[in-house]
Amino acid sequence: MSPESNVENNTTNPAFSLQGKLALITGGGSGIGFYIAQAMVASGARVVITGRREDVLQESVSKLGPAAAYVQNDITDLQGIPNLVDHIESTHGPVDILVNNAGINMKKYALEVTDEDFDRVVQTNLHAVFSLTRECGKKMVARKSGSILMITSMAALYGIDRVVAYTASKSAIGGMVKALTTEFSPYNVRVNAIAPGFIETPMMLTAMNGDISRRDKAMDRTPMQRWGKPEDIGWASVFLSSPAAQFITGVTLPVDGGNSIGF
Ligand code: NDP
C-alpha cells in the first residue's frame, strides 16, 4: 500500500481481532491471568480459564461473562492433562490458543532452598508447562494451526538472588520456546513468550514482601518509573496470539516499561 492511498478508519481491524478463537489459560482466575483472559474477551475470543481454587474461577468467570468458562485443575497432575485437553476440546471446542500462564514463585537463599522446594516450582512453571504444551500442541499440529505464549519472567533475562528455582524453571522456558519453534513452525503454530515486568499482583507483592530495598532496585531500573499492570500484559497477549502478529514466532517479548534495559 502507498503512503498516498486512503486507509479506511476500521476500529475493528481483524488483523487485531481474536473473533472465533478460543483461548485456554492456566492461572486464568486471578492476578496476570485473569487480565490476559479480560483482553481476550474484549477482543472476541471465548476463554477457558484453569486454576486450583474452585471460588475464584466461579467469580471470575462471572466477571468475563457469557465467553468465559472454568476448568477447576491442578496443573501439576500430569498424568491428567491428556483428559484435560481433551474434555475442553470436547465442551468447548478446538484449543486456538495456548496461554501457559499458571505460575509459582518462592523466595529463599539458594543455599536454603531443598530439593523438594526446587521441584515444587520446576513441577509447577516447567514440567506441567510443557506436558500441557505437548498435548495442546499434538492437536494443533494436526490442525497445522495454533499460537501458544508462555509467560516467563525477568528473572530469564538477568539475575534476581532468593529465586533460583523460580529462576531456572523460567530460563528454561525460553529454551523450550525456541526448541518449539523449530518443530512447530512448519504446522503453523507460533510459539512466543511474554516476559512481564514488575506487574503489580499478589504474587509479585508477597515477592517484595516488605523488602523495600528490593522494591526500590527493581523501580530504580524501570525507565517508566511505575510498576506495570496485568493488564498490560493482556493486550500483549492478545497481538502474539491474533493474526497481526502471524510472523512472529519464537520471541520473548519484554513488557516491562523498559526494566530489562534499564540501568
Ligand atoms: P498469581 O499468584 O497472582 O496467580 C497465579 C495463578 O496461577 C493463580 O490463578 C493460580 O491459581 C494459578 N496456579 C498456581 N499454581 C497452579 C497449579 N498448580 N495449577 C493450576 N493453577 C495454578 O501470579 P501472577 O498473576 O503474578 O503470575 C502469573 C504468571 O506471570 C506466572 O507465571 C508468573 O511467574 C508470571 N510473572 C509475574 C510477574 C509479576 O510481576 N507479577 C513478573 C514476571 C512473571 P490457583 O492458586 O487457584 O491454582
Ligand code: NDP
Contents of the next structure:
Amino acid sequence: MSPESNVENNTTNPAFSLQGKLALITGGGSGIGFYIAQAMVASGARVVITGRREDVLQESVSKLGPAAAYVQNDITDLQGIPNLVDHIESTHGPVDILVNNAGINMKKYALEVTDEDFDRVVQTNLHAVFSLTRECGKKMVARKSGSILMITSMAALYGIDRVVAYTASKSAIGGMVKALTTEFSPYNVRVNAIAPGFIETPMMLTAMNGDISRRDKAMDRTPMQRWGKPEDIGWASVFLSSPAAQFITGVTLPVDGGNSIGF
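Could you please show the structure of the form predicted on its own, as a counterpart to the form predicted in complex with this ligand just displayed?
Single chain only below; no partners, no other molecules.
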C-alpha cells in the first residue's frame, strides 16, 4: 500500500483520525520531529512546531501547508515555558497532543564527560521535557483530555557505549512516563513514549558511516535487517495520539525492526 493510501485511510477512519486536534511538537522543524508533524497533518491535525532555528521552521511550515504554524523557541529556557504554552493556546487553541521530540546527544567516553557536558544534555532531554509536560499537563488535566508523547531511545532499553548522558536522560524519561501515567490517567490524559530504533536520518547515517563496527553491530541485532524510516515514527505517533489508542497509556513502544529484542 502506498503512503498516499495510508494518508487517505487516516483521514477517513475516525479511530485513526486526528481531525480537530492541535499538536505541539518540539524540534518539529527537522529530522524525526518533522515527519511526526507531517504524519499528524496528514491525519487531520493542526500542528505547531517549535525550535531554535527560524529559517528551518519557516521552510518546514511551507512544506507542511496551512495546517502548520511555528513558534521559535529554545526549550532549555525553562522560565519561558509557561508563557510559551499560554501564547500557543491563546493564538492557536488548546493543545490536545504534546510531542516531546526535541533532544540532543553527545558521543564521548564516560570518563571524558564533564559535569557541564552531562548537565547540558540532561537540561534539554529531561528538565525541559518535564517543564513543558507539566505546563501542558495542567491545561489537559483541567480539560480532562489530552495525549502526551515522549521520544526516548534504544539507549534507554539496553546499554550503548559513549552516550552516558543521553542514556541517563532517556532512561529517566521512561520513569517519568510511568509516574505521570499514575497521576494523569484519572483525568483522561494519556502518557506514552516511542523508542525509535536506528532510523534513516542524515545525522544517523553520517554517524554510522563514520563508525563501521558500530553500524554492523546495530544491523546485526536488527531482525528486519534494515534501518527504519522517519515515517515509521510519524505513523506510530499518530496511532498513539489517536482514538484508536484510547486505552493505551504508560507504555514505551519500540519502533525498531525488532532491534530491542534482537541478538
